[in-house]
Amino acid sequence: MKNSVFHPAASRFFADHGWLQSAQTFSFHGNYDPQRIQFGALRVLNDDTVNGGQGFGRHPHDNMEIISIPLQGTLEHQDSIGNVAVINPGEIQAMSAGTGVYHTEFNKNKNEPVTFLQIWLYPNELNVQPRYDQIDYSKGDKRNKFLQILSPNTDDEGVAIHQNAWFHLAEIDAGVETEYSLKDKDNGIYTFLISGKLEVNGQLLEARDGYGIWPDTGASFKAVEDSFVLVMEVPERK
């Protein structure tokens, strides 16, 4: 296994469906590269912008952990297990598809686009009961520190999924250095820089770049500019 992989923003796949502009870090639907299928259990990392009032109609999923993180605008979610929800920036949604679920995701606002990260992880257990979780993390302190927004545990901070994975967000001021320590020494770290410019273990990242590493204990972060970063700790796919 390679110890690191760098995915510059411009190397992502791009799909233009008129109502949807999608920048895809890994192979997705008709965009395929056998060298870019996944990073461990992280299978999909799409940076989607949906026009006002448009969205993904009713469609099925099974045995996948599906996470949405709005960055701008408002999403409206409905699913076949009875959930109807609105998700805003500062919130995260997680759906465990398990034995099977149908859902829709639409831009709630008819006049403004919504931009959000659509992330899929392989689960560590198949055919679980589908479930939905959503939290507001907007009041959590992520200034020059990592705020946990996802974990494997229902009694821990953030939404819970069926995978030995943790997600954190941080807003790091220019010039500040900080460390991320692994929760599980067998996991890897995939960093997606939402905005700004920073170094991860000496690798320079610009906005929308991705960088995956399999460290021994963790990783060091140094912001070159004020930066907003998503850190996804995930296991190798079993």
Second form
Amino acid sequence: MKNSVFHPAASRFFADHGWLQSAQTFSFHGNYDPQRIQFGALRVLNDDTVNGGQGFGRHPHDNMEIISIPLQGTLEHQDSIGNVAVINPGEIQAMSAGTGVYHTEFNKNKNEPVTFLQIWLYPNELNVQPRYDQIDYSKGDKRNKFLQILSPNTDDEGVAIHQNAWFHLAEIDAGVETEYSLKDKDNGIYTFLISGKLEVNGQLLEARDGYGIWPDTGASFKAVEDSFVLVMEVPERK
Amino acid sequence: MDKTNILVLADHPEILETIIRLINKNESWNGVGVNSYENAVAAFEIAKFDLVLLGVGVDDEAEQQVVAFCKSVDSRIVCMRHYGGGSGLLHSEICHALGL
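Structure of the form predicted in complex with the partner chain, please, following the form predicted alone?
And the full complex, kicking off with our chain again.
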């Protein structure tokens, strides 16, 4: 193993904007710590909760791969390349900002919050044509196995992005052990535990902890409690 | 206290305007936006810049020309890429470049 990094949930940055509660694993917006910038190409991992009827107004992005994974509630997306979409738990959205795109993300419901993971990866190519992708993975089998929800390939399972990265979700029952095998042996794995309690290569994670490793071939997962986990395989940032 | 002068090179008018507005919200920073090598050179005739952010939409050749020009003016000028086109990473990128 080259190295590892453990980010307990409580060590994240916390931003309270009234309408938005944001727990940020890496430096973001006005929060800066030179020791908490990124894990390889993974640059942003925000655990956001937006109040009913509120949201992110029209704002730009460029040259970034932006992924949203709703955990509770419903997001409504609109962008300058003509996409209007609603995203629910069980779905994933990916936007390649490339040469520039404007978008809004709002809580579609007026009376209940929406909680979602906002994840940014550096792209492996600059100034690409902006692209939007969204899929429903809710029918996929992720019980004690890893379900692929993102890849670099448009003809593979999940949404596609401009980066040599793969995301998987798994629901692992207490006491079950399973293995994750790298798609690319040069990549690292950043695990974000959405709920439950589990061990990754012996490192105990609790809900919303993050753990990044650079293994040779993969990693072993053992659930201490029923666990819902996101595994992000990403390259080193070139 | 002198402000940190930041030149932003990008060829997307709305995004460039947004980045400059965000930079200038910080009272310690002064942002100027240009969209070409020629305009970057012209900007240096008016002010000296401590940091150059390379933004969206500019071709590789123009970027390399700007970097080479900045280094010829003062090798201590930091030239780095800006990602994201908004407020998300901007603060961290500038703090990192300035060694804060």
